[in-house]
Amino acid sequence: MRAVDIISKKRDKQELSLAEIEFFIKSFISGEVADYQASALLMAIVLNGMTPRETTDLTLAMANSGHMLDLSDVVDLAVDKHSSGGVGDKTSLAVLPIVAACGLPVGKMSGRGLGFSGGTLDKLESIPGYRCDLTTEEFKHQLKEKGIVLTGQSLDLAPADGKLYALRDVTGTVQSIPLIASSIMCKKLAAGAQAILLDVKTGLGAFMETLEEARQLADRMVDIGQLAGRKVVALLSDMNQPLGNAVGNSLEVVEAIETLQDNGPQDFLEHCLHVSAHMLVLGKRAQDLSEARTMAEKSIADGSAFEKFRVLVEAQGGDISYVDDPSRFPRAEYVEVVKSPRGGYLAQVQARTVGEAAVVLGAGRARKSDPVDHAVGFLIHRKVGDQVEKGGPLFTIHANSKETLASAREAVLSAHVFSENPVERLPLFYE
């Protein structure tokens, strides 16, 4: 068998065999097949796709390429959760503890960031001393301790999903319901998930911009898992616009400690709520969505979610002086507020135009060498559908530079679109 035959017939639209994807995967981890062939099998699947076989044998080929975690001998039921990525999508920050602190252990390994999509990993390491190295015994030991863990990938779990990964951002391959479903679902079942919760982000801040297309996605990762024997449901929920007010990494994180304080923006909140309740009834914590809804809005009230985040952070390392004490946090060398150059409604805030500019302040990563700016970013202040006055604040800067500032505002300012008459609010969930 050769990689180049293998290549071959994916470029002529044939159906690849399970033989064949595992003798690529398992020759691609070992050095036998080369990043420049491996990139132009990522290009023929995007360009032709795959059947839901195809991409099941994909993912669980990625899955057994290293070690497949096991939970059961730490917690009862082992439940998960991802999101497909967006503008300002904290939503681990908050959700974790919130269901944490019902009862339900929550382990989760994250990534960094993909392209204009912030990346959970670099959010935390804004707090400093935060550890996103933990080894698969100290992922297990914690989890077992604290009842809460979010760390990196390990390197021994879905290695090759690993190195397909960081050769996807730089080959204008991510765009793929195929190779983004194998990629989010192989690192879930090698890192022990029975249950997992998928958010699953549509609209202009999404790799998957339509519903349709978003619907595709969370099919055929549900279809993964239950091959698998994996319960699993899967959530459409809007992207067209940040979710919250904060986009860049320190600024996130402020925002999900201030939304576990019962003090963050209702949108964000209402979907850490939803996110949560359904977690706790995957988790056999609650019956249904309205008792699994109180528990996490118990969580925030008396106080236990904000503190299974400080253990969290203790845990891993971080100062926890910043989680006490935001303001403690870095603050970037320019901060400007823009006000709005005119009234009326707003019909758009241009999630993707917001994050592309964020990692032009230097929030994310243009190449996966690109160091991380966490102090920069922006507090959006508007939503679709509310009313704006002239000269009334419109979003924040934060920067590090004169001229990414400037270039900044340009950009955010144009993602913003006016109307003259009422426009609908969007809706935090879809299906």
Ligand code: URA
Given for the second form:
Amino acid sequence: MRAVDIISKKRDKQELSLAEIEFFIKSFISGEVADYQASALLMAIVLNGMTPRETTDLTLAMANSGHMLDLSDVVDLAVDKHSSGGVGDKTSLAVLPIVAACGLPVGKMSGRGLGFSGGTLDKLESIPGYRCDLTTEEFKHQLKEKGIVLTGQSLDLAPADGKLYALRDVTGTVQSIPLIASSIMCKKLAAGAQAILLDVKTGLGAFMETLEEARQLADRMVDIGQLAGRKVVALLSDMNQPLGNAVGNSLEVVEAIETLQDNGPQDFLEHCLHVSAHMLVLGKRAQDLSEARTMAEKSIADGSAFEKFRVLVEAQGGDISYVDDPSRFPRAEYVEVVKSPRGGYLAQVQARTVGEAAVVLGAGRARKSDPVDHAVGFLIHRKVGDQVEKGGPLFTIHANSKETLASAREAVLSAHVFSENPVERLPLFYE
Ligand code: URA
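For comparison with the form predicted on its own, please write out the form predicted in complex with the ligand.
Then the entire complex follows, led off by the chain already shown.
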């Protein structure tokens, strides 16, 4: 078998066999298939798609490319969550401590930024010392002892996804239902999850812009999970405008901390409570969503969720003084409040434009090897449906160069669309 023939077959819109998919993934991991060949196959998949069977085979080949974790000696029921990616999506930073504080141990392996969408690992690494490279043994030990883990994909778990993910980020090959579904599900299967909550984003700042596409992605992932014998719930949530107010690594960590201290933006809090409630039901810690939600609310009100976040950061070597005093996070050199050029109602705050502008500021990567700047980003002060006054604060930019500050100002201003008439607020969840 030759990689070039497999690439050509997909280029010609033909269905790949299980043997071909397994060969390609194995050879990519061993280095026999080069990055440029993998990139070519990825682009062919983006353009020509994959059948449900090919997607499931790709998912299992990627999951089997490394070690398959068995958590049965550590937790009675391993529950995991994953978001399909968005702008300002810091949900894991708040949801994991909430559910762990409610007595459901959770260990999650997260990813880095992908295109315009931020990544949990990049956010966490803004806390000095925080380790995202736990070994499998460390992962299991911490899950058992502390009931919470939030780390990167360890090198021996689904390594094929780790390598493909980094290529996709910089080759314009993110937007594809089979690639996103297999990337997310192979990690969940390899990480030993028995029950999985999928937060599938839809809208202008999601990889799936329409509700129909998001539904297809959700269905594909639920099918893969069920075929593999896992219980899967998918929520379709809004990503037309950024979630919460903060976009950018340390700014989002601070917002997650504030939310755990019951002082965060209402939309983000509500989103986290809903996701947490589903996880608590999946993890059999609550009988129904209403009981689960009450538990989640209580964990914030009594401080136990915030305390779990402290436990997490400390266990992974992070400097806890930043959590206790977020003003310690380095501030970007230029902080500018941008005022509204007109009055009216906000009809759109286009999340993708905001996410792309954050990448230009340095919060994400243009090339695989680029470092990220943890301090830069935005605070969005107004949401769709809000009434704004001319000259009132619209958003704040945190930048580390005058050039990126100017381009971010222009881009994010253009992301704000005004209406003279009242505009309905966007729902947080669609289905
Ligand atoms: N999250 C992932 O893990 N993979 C994707 O492809 C998109 C979002």
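Each form is matched to the other, and the largest set of C-alpha atoms that superpose within 1.5 Å is called the rigid core. Numbering follows the first chain given and starts at 1. Keep in mind the model is a prediction, meaning the values are calculated, not measured.
The rigid-core alignment places the CA of R409 less than 2 Å apart between these two forms.
A displacement of less than 2 angstroms separates the C-alpha positions of S419 between these two forms, with the rigid core held in common.
D386 is not among the residues whose C-alpha shifts by 2 Å or more between these two forms once the rigid core is aligned; its shift stays under 2 Å.
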